[in-house]
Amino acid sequence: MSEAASAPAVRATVGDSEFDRDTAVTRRSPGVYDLDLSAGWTIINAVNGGYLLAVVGRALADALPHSDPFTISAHYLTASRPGPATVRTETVRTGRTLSTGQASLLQYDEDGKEVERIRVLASYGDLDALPDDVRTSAKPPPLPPLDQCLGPADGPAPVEGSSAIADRLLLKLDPATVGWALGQPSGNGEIRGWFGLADGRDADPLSLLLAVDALPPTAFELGLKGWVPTVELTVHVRCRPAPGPLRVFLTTRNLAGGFLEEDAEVWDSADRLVAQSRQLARVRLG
């Protein structure tokens, strides 16, 4: 399948797409936002951590005087579930080029008690105001053309309802990093692939928060199975991405004590490093 063939006939636009609708927040009062977490961004029953970060990131973009996330760190305290939720934000500091805020995403449990799901600290600015000077030794990851990579349709049929998020993504993985899907993990702890939204919406700073956490976990290529819940995730957004699919490169170097770190690089169609992240995640051993 070619890149053109995999693109939707009618492309959604930023502000008018499924991602925008499902991350929408409604301001109830200053700093307080109501929302509904969509079941469309789940894996089994777990709401994807990158989607959750984008939801909170959208609330902070409204609450703070600057609209673009520069750095955002989230601690995942309890498992979120689809349905109503609230984001409470607080402005910590505002400056000329950066503003810093914190936010909590909350839901109610079966007993009607409010439970904090995520706590976030973030600094926002204006990506368009950054200087063009780039001095880097980073290079885009080696990745075959999109039509030579593998997507969900190329593997075994998934269990019904097991990965709703896959229907909302254009995700094509480097064949060299999908040995785990064939029962032959490489042990290298690397996953590489093309990333986009299935409706053709181009990437923006908020969708980069999803991109860093949307590929299969590197734990799979280490021969581990099962859910890999995020404990903490920090994302650095470096510049506004150019139109077109993104390339995402995940690596892990150290699994110890049932936890691993996972580093992500996100590259745009102009060969720019547009986002970086590191997360700490738990793994099931044995």
Contents of the next structure:
Number of protein chains: 2
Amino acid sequence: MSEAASAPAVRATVGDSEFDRDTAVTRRSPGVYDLDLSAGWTIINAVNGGYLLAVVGRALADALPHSDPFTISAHYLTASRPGPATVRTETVRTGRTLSTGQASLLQYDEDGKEVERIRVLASYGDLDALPDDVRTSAKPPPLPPLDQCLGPADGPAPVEGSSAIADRLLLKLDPATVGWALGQPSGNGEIRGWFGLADGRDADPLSLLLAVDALPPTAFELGLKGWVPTVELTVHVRCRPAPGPLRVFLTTRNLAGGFLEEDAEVWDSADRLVAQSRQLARVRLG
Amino acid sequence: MSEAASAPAVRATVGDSEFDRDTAVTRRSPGVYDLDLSAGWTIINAVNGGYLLAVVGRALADALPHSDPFTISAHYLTASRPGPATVRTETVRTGRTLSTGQASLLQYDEDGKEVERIRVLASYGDLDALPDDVRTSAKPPPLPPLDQCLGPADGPAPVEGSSAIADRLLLKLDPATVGWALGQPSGNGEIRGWFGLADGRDADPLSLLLAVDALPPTAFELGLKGWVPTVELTVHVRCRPAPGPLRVFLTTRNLAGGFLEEDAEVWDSADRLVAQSRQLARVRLG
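Let's compare: the form predicted on its own is above, so bring in the form predicted together with a further copy of the same chain.
Every chain and every other molecule in the complex is listed next, the one we just looked at coming first.
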């Protein structure tokens, strides 16, 4: 495994890492949290949608009696900006094995008026309380070894403008799915790659919310160049991820009428399917 | 096409059918709707989750400035019962092409106390305003002709107890995916079939919310016999369906730790992928 070659000499740990600091929330009152959206998780000027979901997910983990997002759905309303923000949560139902909560991520406009960025509905549970058994035979799709995959330093800058998030991720794409970066998109709606955090922090359920939305969009391989804003993103976290890099597989089957779905599967180093997600995104057709 | 053989002599129309009557809502005040959950859409004593989503979807279609559910997520909190219910909606954001709303389906317990059944978050738009183009090459999976598929009358009763919903549906399953009904589940997480409404009403965006959750669960083909309650169900409606029966394809890749995901694809008679859904469901492992 070539992971060591790319990993930093001193690995950050869960709880003490860039990702943890940048998704930290401070409880102002029961169910209400203050935070700062970091500029470190932006692509051009857009704050990454998976990072936003992780921030809200952390607030809900504090507000609800269960700590792991089993299924979390976000509807993206307006574009978030780096800076101060608030998460307001509501406990919808508390059960023995699952609790359901709702949350709003809010920012303020120039007049100090509250603007809602995303609205979230989620059911939380305890991943460690689940039995270990896997009844199905799904296998991870093939992916070349990490040292044969390509990162931002291996080719021309694929997207103009700054991409601060690239510095915080260890992202290595299957060479078969980087044609878009060379002006030769495959026409297939697939992007595959290795995913980790640049400071070596291992994955946990919250960072999986980032992992499903951190690769280049499948739209690029379908020959589209513009921005593909997420309308809605739902993530199922199915298992606590084992240490080590993750494999992320994105697939789009239906680009039609100006919208597309993007499905993600995330597999861990123990070959467990640890997260599944689907998003509906808008495309600007050329 | 053998459809005519199974269809009623006089076909119900959109707006005047069992499905329309049983999902009707009456506006009590702005954003608040009264309704009666029909006993006609139950399996044993459980009210079908897709039917419930269609009821809430109809209320949101009235409350929001757009009428078609583009993406709708429901978290199922407590078991609904046939009888009076209320839907309370909130308009979260109104945009030019999309509006986002939230809704709660409520019933009352024996003491008259409000109990929330499902909480829904949805973004609505106008399907007729979308361009017609399809950029991807996804094709519907193969399915034998309708007259070679099997309905409830073609075999032993697969589920003990009454299944009122069976009388309201035209459901014909691929013989390759009915092994469960004969005590010989395939072990594959797939169920495929033709879907229509028994009174001949054609599909529309609201009935697609029912279609994605109306077939027997994939869990049966995976050898599980118990109830598989939905935790969360998200549906993307991608296109207004053409007249004629629908083809519905269910797939489960990951049954693990007591949960499974069930994906549905719905194709119309014009070979358009009209809806996609994913749900997270709980299973009781034997």
